[in-house]
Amino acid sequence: MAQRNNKYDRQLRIWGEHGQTALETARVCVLNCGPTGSEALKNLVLGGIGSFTIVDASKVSAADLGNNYLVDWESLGQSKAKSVCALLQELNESVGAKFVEESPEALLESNPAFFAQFTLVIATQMTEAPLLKLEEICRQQKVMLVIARSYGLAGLVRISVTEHDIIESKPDNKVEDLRLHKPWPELQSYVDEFDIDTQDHNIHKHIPFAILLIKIAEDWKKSHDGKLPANVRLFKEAITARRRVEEDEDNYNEALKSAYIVLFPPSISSQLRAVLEDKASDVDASSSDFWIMVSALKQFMANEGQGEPPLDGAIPDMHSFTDYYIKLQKIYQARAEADVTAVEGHVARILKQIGRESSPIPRSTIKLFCKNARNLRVLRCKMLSDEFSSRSGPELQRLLAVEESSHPALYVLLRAVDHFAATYNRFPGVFDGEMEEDVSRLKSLAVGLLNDMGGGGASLPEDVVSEICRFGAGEIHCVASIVGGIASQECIKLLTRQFTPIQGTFIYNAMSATSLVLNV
């Protein structure tokens, strides 16, 4: 253990002990192992997956020498597949690793079943058709999907999974919750030990902020017929007027600066009241765990929880003297173990009423949901089927419209390539002598599906068009490994469910040195 935690530390400590035993427990299968395929890998094997599988049946070719380090001189003329999985294994010993030396698109026909295997699936270079087949066979065994392609100077990364449940989404800005608007008993009681008017300027100047706001925010209401302060800065006069100057105060600094969290508490966000009122939480014998949390976090804040959600038990660091902020930090604490156990108790009556008594969920899964209640997010993805079939041309006329947006305009093109390629058995550009003709061709085939997709008179840019067919279908390693190494982040949030990933279509413009993700 201890040699495994020096080895993985720096991601530790980014998504703890729970988050790395599920990538440990995760099975990836890569289909196409170029560079695209062998950076997302690559990144994968390196967190430490479970085990993968690479599904290709090219051979080495001296292009891959070119923009693919994981093969080398001496696999030249064998297994593409074989060469990237014996390299990407010297780079993690504790992974397992396999190959499967055929196309996935053979192997689509050939074997469906074959990837109910896998925790998640990796499609690089893969053109629609097939793509269409894939997503159908990963959402019927309930395996996640993640689409990654680099063509030329351009790059596209897409996730497909029916229905993602996020307990740490870990957002980048974390509400604190400290309920100085409204304390339980035992935090008042502690709040009434404290004389913030007291003649000793040692303890003046290390009262705990929080109790400074909540005893200023009590005297305020006594004088104002239990009203708290219009606004903030009348609210802040207050704590400066109990302030002394000729001290250097930091605790009525922290005070200051956090005055707004008593007048304007977290509300339940619009991400949160989704979930809440999301249809999936009537459950039945079949929900997951995870709605079943949901349905009785619902109880909770009807009861318990009084419209809150519970407490996370997390304060910040504050100026003051040890003994009085452990003893602050052991109140909030226990408060967030009394939400756990009651949300615990709720759990066990749903599963009771469901018929699943027999199968309890662990405390330490409920105190992680409680934790993290007011941060939880559903992603749901919308069927490539349904994306290409849909009317979202409108919405695509109206971005292609935008000065200087290109990334529109990639995205209908990286899809008119498959259309070019299944109509004249090679992607544009690939022979000099026909480029002219084939930038007419392809822009022909994207003003077409700009109308099946109802954006009928929508224009793409000639020069955007041209540098499509002059890419002539080349995966370029610089593009590759961005590409590659935003497919492979999007798949630890995917497999460790922590931090939400993109919900839409990843568009990079290696071009212009930037990026956008389209919802279509």
Given for the second form:
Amino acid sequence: MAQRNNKYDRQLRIWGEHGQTALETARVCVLNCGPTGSEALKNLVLGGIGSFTIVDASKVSAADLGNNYLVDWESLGQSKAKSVCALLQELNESVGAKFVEESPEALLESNPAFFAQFTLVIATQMTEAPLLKLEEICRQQKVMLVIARSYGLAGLVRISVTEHDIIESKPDNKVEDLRLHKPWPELQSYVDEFDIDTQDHNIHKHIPFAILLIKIAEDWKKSHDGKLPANVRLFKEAITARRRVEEDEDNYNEALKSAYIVLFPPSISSQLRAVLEDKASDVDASSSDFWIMVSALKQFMANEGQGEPPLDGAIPDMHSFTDYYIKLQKIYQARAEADVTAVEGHVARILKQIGRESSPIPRSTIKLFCKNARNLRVLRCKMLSDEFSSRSGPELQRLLAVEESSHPALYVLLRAVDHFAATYNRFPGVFDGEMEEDVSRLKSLAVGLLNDMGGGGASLPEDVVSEICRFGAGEIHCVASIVGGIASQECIKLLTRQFTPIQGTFIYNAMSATSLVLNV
Amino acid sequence: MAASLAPTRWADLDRLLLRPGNLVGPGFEPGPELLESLQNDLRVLVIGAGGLGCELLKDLALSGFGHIDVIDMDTIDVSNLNRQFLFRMQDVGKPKAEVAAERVMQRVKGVTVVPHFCRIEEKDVSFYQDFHIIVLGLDSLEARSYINSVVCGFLEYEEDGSPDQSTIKPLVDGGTEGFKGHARVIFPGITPCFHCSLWLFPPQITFPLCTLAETPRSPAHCIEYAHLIQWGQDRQGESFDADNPEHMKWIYDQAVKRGEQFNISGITYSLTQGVVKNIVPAIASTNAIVAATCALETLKIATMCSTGMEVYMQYTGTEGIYMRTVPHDKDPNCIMCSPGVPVEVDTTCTLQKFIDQLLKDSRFKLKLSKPSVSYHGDNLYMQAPPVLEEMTRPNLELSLLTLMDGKTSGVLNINDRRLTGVLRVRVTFKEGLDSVDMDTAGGG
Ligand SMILES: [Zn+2]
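Please show me the structure of the same protein in the form predicted together with the partner chain, now that we have looked at it in the form predicted alone.
Every chain and every other molecule in the complex is listed next, the one we just looked at coming first.
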């Protein structure tokens, strides 16, 4: 156990013990183990997923030795799935390793039930037709699907899940929820204990900035008909007037820096608004714990919260005496606990209404939910079949005209190469002798595709079309490592239910080292 | 046609190296010579055999590079195993560079990886001169700055102020932290060097000592008190070693006691390690993405087989995934990579006075102690060896303007034992500067 914690120390600091447990119980299936599939799996095996199964019918060829690190020379001519499986196992003995020497396409036809055993399937280097079939099976069996494709110096990653709820989205810019604009009674009575004009300079410069801001705002309101300052500048002037410059007061510096949060307290984000308005929050006996808690959250906000979600209870460091700060911290924590209790009450009532009293939701789960209430997210992915039949031509046409980068063109072309393969039984540019013909064949297929989507008349940059033919469906190791790396990163987000996965089709351009997420 | 169908080992890479393209680098000439030169002639140095380094070695070997050197002073730790995939549990304690080199050579036949188990400063500057491209997989700003000054030191400028192409040593640099990272390409003299864009690296958070000593408020404050203050008081004469478990346990115990005293909870052993060692969270996927981006750019520099990325690639994986390049500009007065840092000198100034002026200049603070000065390859004044010092000493009393052939401006090369490379100073002569100086000196 100690060794496990040491081994995973650097990632436990990101997704915590519960995130790691989620990984360790995950069963992952990878379809095709070229460099893209192998690299995606490598990162997951290092991170410590529960088990993996590789599905691939091919044998190790000379070309594999030039672009895949997870095959060795001794395996030349033998099963690629077997070789990759064995070399991955070496990376982490605690991960279960299996392989099936069969083509994914054949397995989809012969044994669709095979996929039900997995938490998540990563489909690499697969074309449109089998992907449609795979998606149908995965959705039916509630298995998460991540699609990854490396194609020369281009790549694509796409997630397909019916619904993915995220409590710990951990956004980069966390908003401080301090309620300085409307202190609750316990906080107010602590604030009242302070005389911020005290002549004791040492006390004056050790009053936490939260107290200063509440006091100064209060004084302003008294002399301005109960209104807050009209803008931050005026408020900052009022703060500056109370500081003692000669004392070099850090608490006042902090107050000035945070002055805006009194006038502009955190609002309800559009993502949270969407969660609250989601139909799934009208719960019944079949609802998940997540939606029951959302429903309870709505009731909390309509009642005890007075429009606000529960307080998360965390406060930033503030320049102050230890005991001032610790007391303030305890007041915030107590309020957060009280909010959890209120939400817990709503949860219990809802469970009773829907006849689920027998399986309550643990307080620890409700607490985590409340702590992250402002950052809840729900991800619903469009079906591939809808994407492929959508009338997104006009939108693509607009993007093709606007986007200086070639991402929209790459998106169209990556789909066109599959149509090419379906028509000619091979990818464009695989034969040196037919490059020119392939360029015009690919171009007319791509234009036809755009037409079918309602984007007639859009033009594709010639340079990009001919580059796609130049790539000849080659799988370049570095590109595979990037695309596989991104796929594995998205798998970790999906499995741990932390952070926000890609919402749309991720297009990677290795020529310029840039990416774009398309919603078509 | 059969020939093009035969699966050769480098078939996928050959699509890029044998075929002409439209979106390629300047002067791209496809042909079998490209792969041959990657395999036989080009020498690449990878600095760091950690999270990025392991990935870089794999990526470069599978991009056709045949001769790679790797330098790292560290040994393998258990906490490396969640991402540094070339290492196994039984390798713990062994030098990273040596194990990494051996593993890659074992797996990728034909590649030679030469390990160097030492600090980067231990190598002679000429060691770095031998490589065509240097790729950095480092986690410290200091090490990056050091290598930057080495390659900027190789840079020479033509008479017209344009960089001498043959002296440009490309640097490719990657960095990661959790779900975020960056990759960038530096052509000294052409694109911004490290020093031009130090602002890209946020300053490290440190706590004021008075907070630690008098008003601790967080677990980190208690830990840093034990680490920075209490250790020196209670264990005088013992130097603290973050890798010694007994030392770490002591810090943890003291921090917990201090926490109890101040009513601060939440101090854990893991947090103690994190604060004391300044641990940066790290995962396999981000390292793989950033390293492969660096290796691909290295391949592009070596072969021109595709367009290069623009200066600096930023990667964010927390909310969706973003990879975007950010163009930014060179600092025209950069002390590392510019054709010369501008310095105004009075027309009557002697070489001795000029040296004194340099030592007082805040831009060169801590960078100069005993500067030697040369002009167009002539030594104007040399601090060492004694023979040269004696020979050049008479110049100190001569006017700098005369020493620089009476030209109104010119570039001087300054060497100093504190500098890794050379400092180029662009001198412009002005009349009456001295008296202005005297006035301000008098007034202050
Ligand atoms: Zn510079």
